[in-house]
Structures are given as structure tokens and as C-alpha cells.
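Only one chain is included here, represented as C-alpha cells and corresponding to the form predicted on its own.
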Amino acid sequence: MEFFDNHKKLFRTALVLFVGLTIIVAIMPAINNQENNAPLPGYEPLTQEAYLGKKSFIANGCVACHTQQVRNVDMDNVWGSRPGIPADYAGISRIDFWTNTATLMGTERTGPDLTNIGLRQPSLAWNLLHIYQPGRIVATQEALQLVAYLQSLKQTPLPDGKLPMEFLYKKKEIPVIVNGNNANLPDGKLLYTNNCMSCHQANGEGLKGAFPSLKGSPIVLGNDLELFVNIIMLGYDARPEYAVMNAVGLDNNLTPEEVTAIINHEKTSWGNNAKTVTPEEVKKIMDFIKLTSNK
């Protein structure tokens, strides 16, 4: 027993023993998933100005609300063209010796996934509008640096010939009711879930000084379907009351159904009550919207 009543050699066992099991544990497996993964072959590391935007991404907390992670869940579809692989993040180093911030998957989605921005939003200009929105935009160095690593967020196609992992947990599409006509429409509360709720959330409140809310907005209770789906398709700019809204109709490909289902579910939920509106009137105003925007 002279073992347990010898403080010093107490301590050192267990000091050898939890390096032991450190290294086994974690280290060992993380060397062994390093040496396993690789880039893949289209994969462009990161400029010095990306460099240096990713240690600004880093120190401004962003990773708090954005993550970087592509989830094999069809929820996830609207972030990627592809669920993420290890092969994403293999490129990936430490910042230095002392710091692993590496990967900056993040674990909130307060806002917007980031793992494919540099090509779902690669205007310059659109990223320094909302790093910098409200207010007029002096760019600093820090800034365009910040932006450079942003713009650098792309997936990676993936070798030709090989075929991607399918998104699972794929939505149903459920019935609504429109006009008293079963028109087979796209579940709304969900699609406004994944295009709208980042930053109009839940409760269609928004948020004071950055999104508009949709609960009783003369827009989405009033009669103007024009200006109503022009917004979703092709965004808008309320500044100085609000940030700016990239057109998510387009960036997301929604289809003429999936965006009367959108504008269905705000002009009936939160306390709304308001005419709903037909997939056929809604094609009718997209299909001018992408006649005028390919001239």
C-alpha cells in the first residue's frame, strides 16, 4: 500500500499514464487520419491575403455563428453542391504551433453556412456590403483581407467519374391548400426554414436593425405580388434601415412552386392573414424576372 500513501509516486503515475493515453487516444488517431487523407486534386491553398482574412475571421469570433461543415442531410443542400468529405479540411494546417484553429467548422448556424460562399457569393462588393453593413463602406486592409478568405471558401469538384454522397433525410413535399385547390405544393414552413429563417427567424420578427420583419409588412400583406417575388428572386437593398438581401431565389434555384410556398406561409403565419397566391401567377412574374436578367 506504500504506493497510494507515496504522493510523488501517485502523481507520476498518473502523469505517465495520461500522456500515455493522450497519445493513444488522440494523437496517434489524428497522425494516422492525416496521413489517410489527402487534398483533392483541384484543391488551391490559401493566398496570403486569405491567409491573413482567416486570422481576422478568427480574432471578429465569426465562427460563432457561420460554419464551415456541409451535413450529408438534405437540409444541408441549399449550403453545397456535395455533403463534405475529410478531404475538404485535409489541406488545412494550424495557424502556429500553439493555436489549432484549422478547420473552423463551427458548431452554430446562427448565420449562414460559409463552405461554399466564395462561389454562392463571389462579388467583392457583396461581402464588404455586409461585413460593413449599415453604413458607407471604407474598405480596410483587414477587410478585403477578410474578404479574401471568404472568397476562398469554395468546395472542391470532386475527380471526374466520381459521383458525390447523396444528401440524406431528403424533405417531403407536403400539401397545402391554396385558393381551395389542392395545388401539391412544396412544404413552406420548411423552405422558409432553410432560405429565410437565418435572418427573418422563427417568429418572422427579424431582427431590429438588420432584417426587416415579415409579421404584419405591408409587403407581404399587401397586393403587390410583383414586388413581393422580385424580392425573393432577386433580393433587395433597404439600407440605411437594413443589411442587404442577396437574391435567394436565384442563388437557391427555387422553383416557381417553391416560392409561392415561401410566400404563402408568411402571408398566413406569425398572425398573418392575408390572399394567398397561385404557382401560376408566380411563374408568371420568374419567367419575366429571367427573360430580363439573361439580356
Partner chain sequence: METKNIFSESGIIITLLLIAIPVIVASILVIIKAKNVLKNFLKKKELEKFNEYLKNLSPEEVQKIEQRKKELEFSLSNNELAGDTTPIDAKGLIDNVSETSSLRFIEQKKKSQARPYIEPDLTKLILWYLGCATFWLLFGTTVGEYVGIKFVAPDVDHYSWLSFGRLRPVHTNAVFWGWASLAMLGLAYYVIPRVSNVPIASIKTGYRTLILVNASVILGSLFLMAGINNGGGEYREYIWPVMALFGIGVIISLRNFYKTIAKRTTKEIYVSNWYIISAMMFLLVIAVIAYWPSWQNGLGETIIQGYYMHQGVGMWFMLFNLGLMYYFLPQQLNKPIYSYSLGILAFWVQILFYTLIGTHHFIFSAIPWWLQTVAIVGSAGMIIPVVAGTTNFLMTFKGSWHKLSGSYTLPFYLIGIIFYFTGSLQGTAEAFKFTNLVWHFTDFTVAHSHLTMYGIICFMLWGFIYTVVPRLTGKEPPQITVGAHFWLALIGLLFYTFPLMYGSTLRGLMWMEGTKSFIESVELMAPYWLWRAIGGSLMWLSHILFAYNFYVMVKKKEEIEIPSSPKDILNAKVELDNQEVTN
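Next, report the structure of the form predicted in complex with its partner chain; the form predicted on its own has already been given.
Shown below: the chain alone.
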């Protein structure tokens, strides 16, 4: 065929086909998404410190193991309260002359997703320990900036009245409690692992000089349930020898059943042997907390 024997026509056709398809599936959607999305009203731009922290995050290639995207599938619910939407990334633009825009959505989750890390693990002490490992803390300026960036990573709530997209591929419902029977509570050990273990450790003994031990703790073993629930929900900063504890319960929207499961797990593990509590008792205290705290 004449067409196939003419190098000008042949290569030009191939190029036009490729570039044409490219414009349709890459350039136009990219421009469209760039122009037609704006950050949510509650979006907070990075502070100068957090911005520098993000640069450090990029320089060290953290994106190789940490994603920043909550997909609209139920298994991703642990990383954020709602699926990610284009507006979440709309505020991100080119870093500088040398460096491209970095949404840092990533493709590998060797480590946890960081979309909401600022709410999930807000403690400064925990972050520094995590990044530099126990016994290796060097709180350089760069480390503090990096943590400032991580603490700034939070899902912006949707404006009032907007319902988030639903998560697809729902897991089978875990049975909900009917009459306060312990057997129907969620898995306390799993909740402890997800919410408490990074500081208080798997053996409940904490870390000397940073996080107090729960094993044999008077608060865990004692009967002042109100104080116990308060600490879980609102955090604690009464003892100068330990790091500040953040409002773990409130930040992660723990339900009364979940808090009960955590409390009962702590009261009965690592040699602890105290009387367990019921969700009703906990719910009463939590309702009161919700009334008094203005969050």
C-alpha cells in the first residue's frame, strides 16, 4: 500500500492518532479538573512550617510507602470518614521552579494512608518517636516541620447539608449491641491496636518518659469511670513527666460501644483484672461530655 511505504504519511498518522487520544484522555480531563474544582470552604492552606515539612516529605520519598487518598470503597473507611473528592486536592499547586505539583496520592500502601493522619495521630511526641524511632529522637527543625505537615493533614468536612459519597463494597455489618451484653461489643483488642497501641504499646506498658503504662494504672483499674472516659475522649495533660495526650476519642468519632470495648479490653489485659463496664454507663458520661464540650 502506498500509504505504508511513505514514511512521512505513516509516522505523521501514528503521531496524530497518539496525540489526539492523549488530548482526550489526559490533557482535557486534567485541565478540566484543574479549572473546575475549588477547595472546600473549610480548607486551611498549609502554614509556612507545614509547607517546609511537605518539602521534606517529598525530598525523602515518603510517598513510596504512604498514600494520601481515601477511595470510595468501604475498606478505605479506616483512613477517613468520607471518600476523597477532587476538591480535596484543588488547593495544591506547583511547589517551586524545580518541583512539580505534589498531590502525593501515591500508589503503594506499605505503610498507612496519611490523608487524615492529623486527626488520627495528632500527638507531637508520637510523631517524633515514630519518625525517628525510640532512642533516636533528634528534634531538628526539619523534623518539627515534617510533623507540622503531618498534623496539617486532615479531611476537610463537607459544607453543611452536603452528604458525602457513599463507600462502595460495604463489609458485612458487624452485629450491633442490643442489650448491653459484652459479647455483642466490637472487638476491643482491634480498637486498642488502631487507636491506642502506637503510644501505650502492645504490652500496655507505654514508653518511659513519654507514654504512661496502662498495666496496673490506678485510672484503668479504679472505679472513676468518668475520668477514664474523659481521658479517652478529650485527652489528658495532667502529668508533666509524660507527653500530652490528644482527644483520641473525639478526633476519631468513637462511639460509646467502641469506648466501652476499649475500656473493658484495658481493664482485663496484661494482668489487669478489674470489673468491666456497660455501654449504658459510658454513653451517659459521653452524652454529658458532648453537652459540655463545645466541639
